[in-house]
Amino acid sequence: MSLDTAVQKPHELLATTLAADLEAVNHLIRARMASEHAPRIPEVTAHLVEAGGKRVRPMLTLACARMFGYEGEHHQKLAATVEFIHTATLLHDDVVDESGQRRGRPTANLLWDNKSSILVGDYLFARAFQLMVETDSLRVLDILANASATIAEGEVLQLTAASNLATTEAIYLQVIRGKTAALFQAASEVGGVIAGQDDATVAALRIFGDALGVSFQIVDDYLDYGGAGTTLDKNVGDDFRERKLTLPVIRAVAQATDEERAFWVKTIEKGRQDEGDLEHAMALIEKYGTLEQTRQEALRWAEVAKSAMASMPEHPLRDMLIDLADYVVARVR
């Protein structure tokens, strides 16, 4: 599937199909981000929530519930929960990363301050747990609580692994499972749980969400080094400048000569980057073919996601979710 030829992109088709549910979710979000005593909370939250995000994660919950004929309202509460968790992590991440821009707009920590971003993020986590409890499902609570812990764990692991050349592919995968895939996985899984599906079906949804999230992040890491089809919200080489060890670099470091390793130590571990270093890094990545290997990894994970979703009963929403997995990797085909 080409980004240029798709008449309606899969996430747009999902949004159209789930329009009534999404409207209810947005109403819930606006209602629950309100604060009688601290008006800064809805101000900061609205800045991110209403910034034009695609709502992919909450749509996974809605679609995975509706796919099995669920007719209640708990899936809407869980979708709002997922969006609150996602927004809270973005607020915290922008402080940790000292970011100044997200989705083409100034970050909340830049417009307000770090304290506001952290505390409002904490408030959203609390609201998320209130919404979870309202579903009266301990299993749902367990899934989303574990996801929240995994996200935090992944961010802390990234702090220690980001600029360490000893970081392995296994650690890299653990990081991206925490920072990205955990919420994709939980969002998909709770949709099946709330719809009363059996363990085998919920396990397949878990695999789908995990693989979709891993593929999503690997694509992002691929595009950061100028992969084909790059139309970036960030500049090529941001990960290099921020000294983040992603898959293209990890594999290049693993094969490096002594001279090449000294270059990686200088630029990544020690953070001494000079003019032309990004181009040299990209040349080394090209030398060992690790950008192409990263592309293949993204495609492989997308196939895992599609295979898991294909095991679900026939349904238009199932097909849209399979198309979504294709769409995630469309930029690297």
Given for the second form:
There are 2 protein chains.
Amino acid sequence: MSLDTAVQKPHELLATTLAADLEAVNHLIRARMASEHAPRIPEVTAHLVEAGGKRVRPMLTLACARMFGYEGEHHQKLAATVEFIHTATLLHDDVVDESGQRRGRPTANLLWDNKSSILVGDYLFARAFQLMVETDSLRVLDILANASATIAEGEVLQLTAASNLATTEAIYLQVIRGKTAALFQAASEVGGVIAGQDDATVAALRIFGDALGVSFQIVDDYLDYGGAGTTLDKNVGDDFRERKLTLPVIRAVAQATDEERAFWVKTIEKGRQDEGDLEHAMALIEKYGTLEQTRQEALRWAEVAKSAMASMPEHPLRDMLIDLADYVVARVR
Amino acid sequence: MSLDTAVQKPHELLATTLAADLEAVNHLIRARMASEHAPRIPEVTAHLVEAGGKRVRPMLTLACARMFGYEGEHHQKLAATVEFIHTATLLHDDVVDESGQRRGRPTANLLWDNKSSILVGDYLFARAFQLMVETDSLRVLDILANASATIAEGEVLQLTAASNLATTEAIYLQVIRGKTAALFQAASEVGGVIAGQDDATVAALRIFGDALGVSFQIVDDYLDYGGAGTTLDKNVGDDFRERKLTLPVIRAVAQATDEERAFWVKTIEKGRQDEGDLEHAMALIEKYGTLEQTRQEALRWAEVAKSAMASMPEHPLRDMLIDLADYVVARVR
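Form predicted on its own already given; the form predicted in complex with another copy of the chain follows:
The next block holds the full complex; its first chain is the one shown before.
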């Protein structure tokens, strides 16, 4: 497969191709996270923004504008907007999840405090909307305001669905849309909007971004139960320990015998986890084949993303985005 | 003084006059805080939104549109927007301040948890932007995005300025603009904008809202040191105990002898507060007359608000807003 032999991974190739745009985006981010009076703001923001994230979301916006020959600068503002919204949600997530590490470094809530993470997140969110307003597009504002609401709603849903065995696949899908797909979708969509594309094209970009994000998150949830491809930077069993209901478990719970159900009630609902319980959970997941099913779901969503993108006019960036969808699921192939 | 004999206080008279609008706003708030899938969201929001706040901010928007004869419905959406932004900041504030009570009731972070307060606040903020987008006015979006950034920046500034004796009056003013005046200002301004008023008129509304908010917050800071008019619902000394630098202290610190400075360093900077320290702080404030100066500042800002509003065309709502500025400082007269 070409992915294995290529010198650059798809997101690296995108970064190379979009280098000038990305530099402008980074410049914008640094300029807009500044605060004349509150130096804590750029400190906290820089810690996260410059921690070496892959900038996948802003690249979606840049690529989805440039592939239609867009020559303005609004796509850079929107890419910075998307990164600000993403960073704001990470800051708040780390407080909510009481995380101590992200991307291999201590989290902001650990280095400073929860208060700073909450308030700097709020600041970045407001700055994101200021940037959007500068693009003079109400449609873009509508898309990103909707995405922001979906993100927050998904987070609340995850909070209340955690440890609840009644969580359905529909709720799971809404949670992962909030966690990941809503911003992937909006990031792709606004690229096409700012490039002046018609409704059908924008709808295809929306489907692409959504399916890419869903696929991305399902892969994550798959690897959490130690599927093939799990690497050292992923702690197997985190979701189980945090009593999160992800697809492999939801489907195993749906088919559980009385005895198995009692196990899930004890470990997930009541949170009483003993030595060997993770292994037993993985055995049940194996018994019903739900980890393999989860893998298939990830592949299926990646195919949806690819075919939506394949319907776009030919362009090197289009092909890189198709490769990106392949790459997202490459770890589970 | 007419204020003492009037049957209705100015904000009550505004509420009576704007009753139909306010009902529509309350309806909008209830409709937009709903979440199909995450019932936690309306629970948390209702706890705060329906706790009997005076709705001063949304009334500013309604009044500043209606006094120019505005007959549309966008002002109601903007009033709901303003209340959503206010509620979102209260939810986050209570987490940051680790508060247990607001408006005489347990806070949301106490009844549910910090996580819910953070995420529901984020949701309301996103919903606020969705509402704004529906007014089709980029100018309104610009004003409220700027206000949101000022609010968050002011909060971060307050966090880092707390217990810092180097806090200047300029920083103090920026903090109280973030805490209170930025949203008062934006709420007033967008009323005029949506009613299609010219730049000079909108500028006057901006000055009115800002000065009203600054006055409102200075009164609060004055009463915290037990000025005349302090009532039972205000705990004297809270700011001292929380080591917040407000105007009476900032000015006393600026004139402190070496011995007095050592006292401020111990109690505010190092936070070592002993029996009798609050009384000593109040004696120093008395010595330099800074509590009286603070009172004068509040009155001065109220006059700024009144004269800005007096430059507007005659209208009963205009007069109520002028009376509102008087009422804000009535407790310190």
